[in-house]
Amino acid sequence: MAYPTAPLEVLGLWTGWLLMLMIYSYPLYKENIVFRWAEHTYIAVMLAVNLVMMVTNVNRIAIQPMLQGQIHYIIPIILGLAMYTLLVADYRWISRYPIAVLVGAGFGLGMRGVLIPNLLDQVVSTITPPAGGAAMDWFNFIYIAIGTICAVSYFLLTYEHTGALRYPTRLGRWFIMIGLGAYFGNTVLFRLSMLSGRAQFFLQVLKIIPM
């Protein structure tokens, strides 16, 4: 990718570079007026973009179909408008109904998305033996099966972890610590990759390295 030559593209490139420096002035120095200005600018821009997107989506998904004869779309429109009664003290109680519908639908969809990948798929993958006969496949299968059983046994809080439960629960705690350590390591690597990307952008804007 060649370095941009159009004035607006160069302006946007340097604006992003300056805003990046303003944001990184907080971890490199401390909170300051430059960082707060960049932070507020980012929030304002994102709010404006999201507002335009939301209005466009409501018009495309609900208003236009309703005007074309699909009258049932008036129900979500009314519920959405009713949420704004939260701003009026005398009619604030009306906003409870659309909020209840929103929370209930979100909870139902969320549970559906959580149960299948996080519970059912975990159980199926734990009890399904590997199709291949490779030693590493069987090692991973046994490791995951033992780790899952021991980690779940660690959360048997109705029984004291003594006797037959002593060693599985201790082993489960080790499995949990290993998993959390790997998760933390991935988080650190992700942050470092983000930092390296910003460093690359910094050098590209200054034309030290090619874009």
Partner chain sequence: MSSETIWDKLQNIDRKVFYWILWIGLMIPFIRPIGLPISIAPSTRDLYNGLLTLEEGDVVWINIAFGVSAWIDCMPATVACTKVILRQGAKLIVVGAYTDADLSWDKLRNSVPDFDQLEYGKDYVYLGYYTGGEAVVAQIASDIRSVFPTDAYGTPLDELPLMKEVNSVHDIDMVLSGDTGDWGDYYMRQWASPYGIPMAEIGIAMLASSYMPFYKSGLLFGISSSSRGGAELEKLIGEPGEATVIMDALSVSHLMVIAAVLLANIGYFATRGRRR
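What we label the rigid core is the largest C-alpha set whose atoms superpose within 1.5 Å from one form to the other. Positions refer to the first chain, counted from 1. Remember, predicted model here, so these are calculated numbers, not experimental data. First, how it differs from the form predicted together with the partner chain.
- For R36, the Cα coordinates differ by under 2 angstroms between the two forms after the core has been superposed.
- Remark: with the core as the superposition reference, the CA shift of P130 between the two forms reaches 2 Å or more.
- With the core held fixed between the two forms, M177 has its Cα displaced by under 2 Å.
Switch from the form predicted alone to the form predicted together with the partner chain and print that structure.
What comes next is one chain alone, with no partners or other molecules.
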């Protein structure tokens, strides 16, 4: 992508650059007026984007089909509007019906969905020995099998972790810590990756590096 030349694009680029500095004035300096202004600007424009998307999408998936003869779409439209009774204390109970539809569909799909990929597949994968005979494959298989059993036992919250459960649960906590350590390492990658992108943008707008 080349550095823009159209005046509105250049203005946009510098606007974005200034807004970025305003936001970073908070961590790099302290909370101040320009940071709060930029923060409120973001909330405003994000809400506007959400609202515009809501209007266009509801029109596309509900209103237009209804106008074209699928009259029953009036039901979800009314139920959707009923959600807004949440804002009126006396009629708040009406909003429970659309919530019931969302919760019923959500739980029904979620519960039936987790059975195979999250439970069955994971158990099968844990206890399936490696096809090859390499020593490292067997080590990894035993590590994962023992680790998973011990870590799951750590979540046996209805029993006190004493007696026979004492050592497996303690070992399980170590396996969980290793997992969380790797997760933390990946979190560092994610956050610093995003920040690197901003540092790059900072230099690009100043034309110190090419865009």
